[in-house]
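Next comes just one chain, in structure tokens: the form predicted alone.
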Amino acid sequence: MNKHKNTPAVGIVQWFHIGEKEKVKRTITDLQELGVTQLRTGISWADLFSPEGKEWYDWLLPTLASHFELLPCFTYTPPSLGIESKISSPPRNLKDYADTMDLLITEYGEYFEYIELWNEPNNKSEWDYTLDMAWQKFAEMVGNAAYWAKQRGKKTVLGGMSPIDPSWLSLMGDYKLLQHIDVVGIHGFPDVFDFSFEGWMENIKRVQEMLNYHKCEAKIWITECGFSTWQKNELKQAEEFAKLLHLPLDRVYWYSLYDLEPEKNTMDGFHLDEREYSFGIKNLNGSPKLLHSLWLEYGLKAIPDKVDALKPLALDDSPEEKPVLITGGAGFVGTNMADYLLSQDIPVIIFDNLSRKGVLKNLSWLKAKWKNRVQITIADIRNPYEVEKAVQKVSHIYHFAAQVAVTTSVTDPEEDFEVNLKGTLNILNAMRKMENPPSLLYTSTNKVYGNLAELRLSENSSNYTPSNIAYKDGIDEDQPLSFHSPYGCSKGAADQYVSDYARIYNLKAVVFRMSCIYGPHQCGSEDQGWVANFLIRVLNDETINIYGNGKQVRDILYVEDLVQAMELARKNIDHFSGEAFNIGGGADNAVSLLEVLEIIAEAHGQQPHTSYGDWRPGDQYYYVSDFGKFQQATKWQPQISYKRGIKKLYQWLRQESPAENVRPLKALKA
């Protein structure tokens, strides 16, 4: 077996079609930023046989080479030289394929090393061996193209094996193809399409003694190996990466950096496995998935340590109380809720993807506060079965859980009906299928409202105030629905589908209609949590982005008041059940960009960078929420002043990201 000390070398597997450069060049950028160094990728012969085939990699392989050690994979038949008219054919000269390969080194050897020759030739689909009943064919073909490539002076890799059979490779000891080959590739997807997979020590261990009973001195490497996410189990996907880590191997590949495009076909046919779409660390859109940020967040070797630290702990059957269930737990407003209710000794049981940006720093913090105490679930709010499990333990749930940007639900309207729709749709539906179901909080949005262009606006020098009196304590519950955006269509629907079941199926559910929260543990950015954003673009002395011309008004409510408000609905719900509340800061925490602007300058102590772009599609010039409905029932009110919330928060990011030559804060009057 192959003497190994140290982490294997990690590359990603990742091929390109023609023409996607583009792509290409966010590969390169992609993987830069993770530190990846070794890149395995495809040298198609039926491409490279076309005519803009050569072009293409004239182009691509000194481009992927200057950036990495790479890995060709050289391998497709051209249809017109095979025995049958397909890419998985054997050719009909078998001397072909070497002679093209002697062309490949010839033209690009200076970029590569050691060359992997065909993929996969034990799968139908990659090498159709009903033509080639014993593999006779396919080890002259391997075994010419090996010999003549050491003889141009580059190391062969046999291409991996899927499934990792033993058998097939004592064959190709047989035939003597064995005696040119410097590594032997294994190939393997646990879980996925290897289903009685019985580990990778285990296949190594098989594989190396086949390998020593035909005198083979080949090394060993993991050339292509992954777990698809088409079940939204990101968790699972991580764990499988970081079981790869410990192995006595110089070399593995993970397949791969991107899902794979819906409009592309597999080597099986269009969507005939959806399994084929979902292998990457990084979904279409871009978005990182849990292995990608904890890759980033922590780097290479620290993966199987945080693996580890989010499996969920074993939680007691029938424990004393019931835990509360928080979707979207590791979120900014599910921290705060949940660090309150863990100071309550109130069971948590924290259920979120991990999928946006802060949110390993705040699962980290609050496993540092309250140690075992947090029960966490990874998994995704779109995954019935796992949404089902977490439901069936718990007495309550605040469903935090969504997509939450109104700009990304216009490039990505499906997902975000995914999230938001669907995933609230997985939580009642779990919960009406029980006989005493917990209670629901679910947080809609003041988006539900439309842009509200028929309010009479007054422009004034920093702000916009409604004209109509009867607007002066705010939006109330009365105010029509007009859903604009898919997000607020994604966010309208579930709001009205929670109060339906409410009422269809006598669930114990209220619907809070929110307007601009923030606070600690708030990652802030452009499209959700701008106070935050605002705060952390100043203390990193960057310019801040203004949509609009500044005076758009909104009331904005400190994350400690919003979660006393829960907690009120939360024990109340026997009485409104299946309501909508209006919940935000209200008229005297309505404020401006313009005027936080001014508030931040006086805190920092010198006035922000600012640019200014056009409004954005859904922006409301106005919104103030009327929290009187919600007021005259629980008797809640907001206690802590727009002003005195936003230095608590300048505060506390000072202290979380301090940033050089940042002034000494100002005292700021309540």
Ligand SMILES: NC(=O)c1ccc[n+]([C@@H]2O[C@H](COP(=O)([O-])OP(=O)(O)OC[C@H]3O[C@@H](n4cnc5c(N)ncnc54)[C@H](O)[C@@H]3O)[C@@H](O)[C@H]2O)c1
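Residue numbers count along the first chain shown, from 1. The model shown is predicted, which means the values in this text are computed figures rather than measured ones. We call the rigid core the largest set of C-alpha positions that still match within 1.5 Å between the two forms. First, how it differs from the form predicted in complex with this ligand.
The rigid-core alignment places the CA of Phe189 less than 2 Å apart between the two forms. Once the cores line up, the CA of Gln38 ends up less than 2 angstroms apart between the two forms. Taking the rigid core as fixed, one finds a CA shift for Tyr547 of 2 Å or more between the two forms.
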Given for the second form:
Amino acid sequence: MNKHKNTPAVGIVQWFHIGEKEKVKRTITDLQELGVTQLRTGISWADLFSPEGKEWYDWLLPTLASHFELLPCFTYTPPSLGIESKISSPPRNLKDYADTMDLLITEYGEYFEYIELWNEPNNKSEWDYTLDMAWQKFAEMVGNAAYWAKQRGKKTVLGGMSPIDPSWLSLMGDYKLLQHIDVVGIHGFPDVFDFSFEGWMENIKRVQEMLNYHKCEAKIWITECGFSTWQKNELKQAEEFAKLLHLPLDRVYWYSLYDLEPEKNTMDGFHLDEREYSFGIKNLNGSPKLLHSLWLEYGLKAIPDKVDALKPLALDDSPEEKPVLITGGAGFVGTNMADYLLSQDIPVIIFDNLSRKGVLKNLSWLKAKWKNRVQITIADIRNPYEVEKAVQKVSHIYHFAAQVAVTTSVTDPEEDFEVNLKGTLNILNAMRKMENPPSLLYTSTNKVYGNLAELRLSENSSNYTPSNIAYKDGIDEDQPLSFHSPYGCSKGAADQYVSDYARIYNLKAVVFRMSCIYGPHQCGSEDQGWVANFLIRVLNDETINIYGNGKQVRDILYVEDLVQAMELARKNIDHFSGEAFNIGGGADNAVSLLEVLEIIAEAHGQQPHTSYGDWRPGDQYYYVSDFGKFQQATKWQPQISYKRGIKKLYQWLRQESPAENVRPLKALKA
Ligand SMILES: NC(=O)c1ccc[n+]([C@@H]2O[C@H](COP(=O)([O-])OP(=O)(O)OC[C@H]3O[C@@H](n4cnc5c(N)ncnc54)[C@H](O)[C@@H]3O)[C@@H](O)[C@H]2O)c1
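Complement to the form predicted alone: the form predicted in complex with this ligand:
Let's see the whole complex now, leading with the same chain.
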């Protein structure tokens, strides 16, 4: 077996098309942020042969090499030189490959030490072996090139096999190709393309045995491996990655940093295989997947432990009661709800994909406090199968998982739609298939009432107040729906689906249209969770950014009061099914941003620094919930006034969060 260090050096595979300069720059920044120093990228012979090719590689290779140790993979026949006119064809003149590689080393040899000769030669899409029975042409072509590369002082990597096939490697040994090879590449995509993958160690062992048989001292590297999250299973991607970190190899390369752009073709065609499009550790909109978040937050070496900690735990033995499912249970409202239910001995399943920055901390807190009384499922509500599995186990669902920021919904309305509307539909559909479905509480929002243009507002020195007497107690459920912003549309449409499913499928489901909630465990960002965000900024001596003039009014509700309201709804769900309730702090807790700043100044002992920017799309000037309908039905009303609540949260943030955890989050997603 190769000599090896404890952890292999981990590189990333990222290929670029001619002209993708912006993507290259973004890649450099993103990989530097992760501390990655190894990059495997393609040098396309076909591109090099095109008119723009030379100029492109003249720029690309020095640019990349100034930041990374490069492993170029030299592949793809120019169609005009092929036996058939395609990039996977053997060239008519086999020596052309070595000659071009020779020129490549002359031009760019200073930028790399190793060169990989072809990509996946035993994969028909990459090398059409039906035009080269028994790979004779391949062995001759690459044998020549490898010989020359070594003469020119370069080290050679035999293009990574996919699938890993020791008998194919043996054939290369028989052709005497291996004697010019320093490293044998292997590729693996367990549970994506490699269905009967027997584990990395088993594969490495077999390849090593074949190398020994041919008395070849080449090392083994994984030059490409990865996991596609096309089914939104990001934990599995992180698990597959974690498996690499203990392998007895010097180097492994993970494919890839970014998902493939949907407008691109793959080697097999346009969207013929959806799995090809989701191998990134970042989504196309720049937001991180779970693996990226863990890597960035805790560092490479900590990933296996973090992944272990996220694996599902079995619930304590035989709870009498069926558990309650909390989607988005690692989030702010979810964590508070889980904590409350567990304190009442009610078992809980948390279902969350951890996409909200900072929520891993909440999950760790819950796990530390409640051990295996809380069951954790790291999954995405966009995955109907995972949703169905979870829904079948429970007595009630608190559905909180959502894309929660209006701003993100404006930049990425599709993701907002998928998560908020399709995710909710997945839950409803799982429920309607069951004979005795659980009940559901769905958290909608005041944004479903739009910008409330009919409100006549008086502008005072520190707030807006409505002049129409009809609104003195706030907005009640008779207010016509008017969806503004993609977030308003997705949440509002889901709100309507919940009520309608309750009606036509006879499900027990209730909707809470919530105003601003605040309290402990809130990862307050500028985009969502403004009360917490203001406090966190003050505690860090940072400037608070106000969008608009700060006179906009909200009725804010402390999360403990919300949890009580939700529990009343759960316990009385038979009476409330199909209903929607406005829930918030109400007129007594209506307060403007400027007024909140005053209370913060009082708690903190000094005025916060502030700056002012433009109004944001979808921001209401005034929104106060009239929660009379729910109050009449349950006698519920908030117990914690806004003044007390803000001070409570200030104290909690000071005591519970060490200084470095109180960093304000600038935005939810890149
Ligand atoms: N907090 C408020 O002021 C407020 C106001 C009105 C409505 N709401 C609604 O209440 C709910 C809870 O809000 P919150 O403040 O706790 O938000 P949060 O962002 O703190 O929590 C949401 C959780 O959902 C998870 N999540 C996001 N996308 C997911 C997906 N595709 N699959 C699985 N999990 C996913 C996130 O990782 C996060 O843990 C949301 O539906 C929100 O729209 C909140």
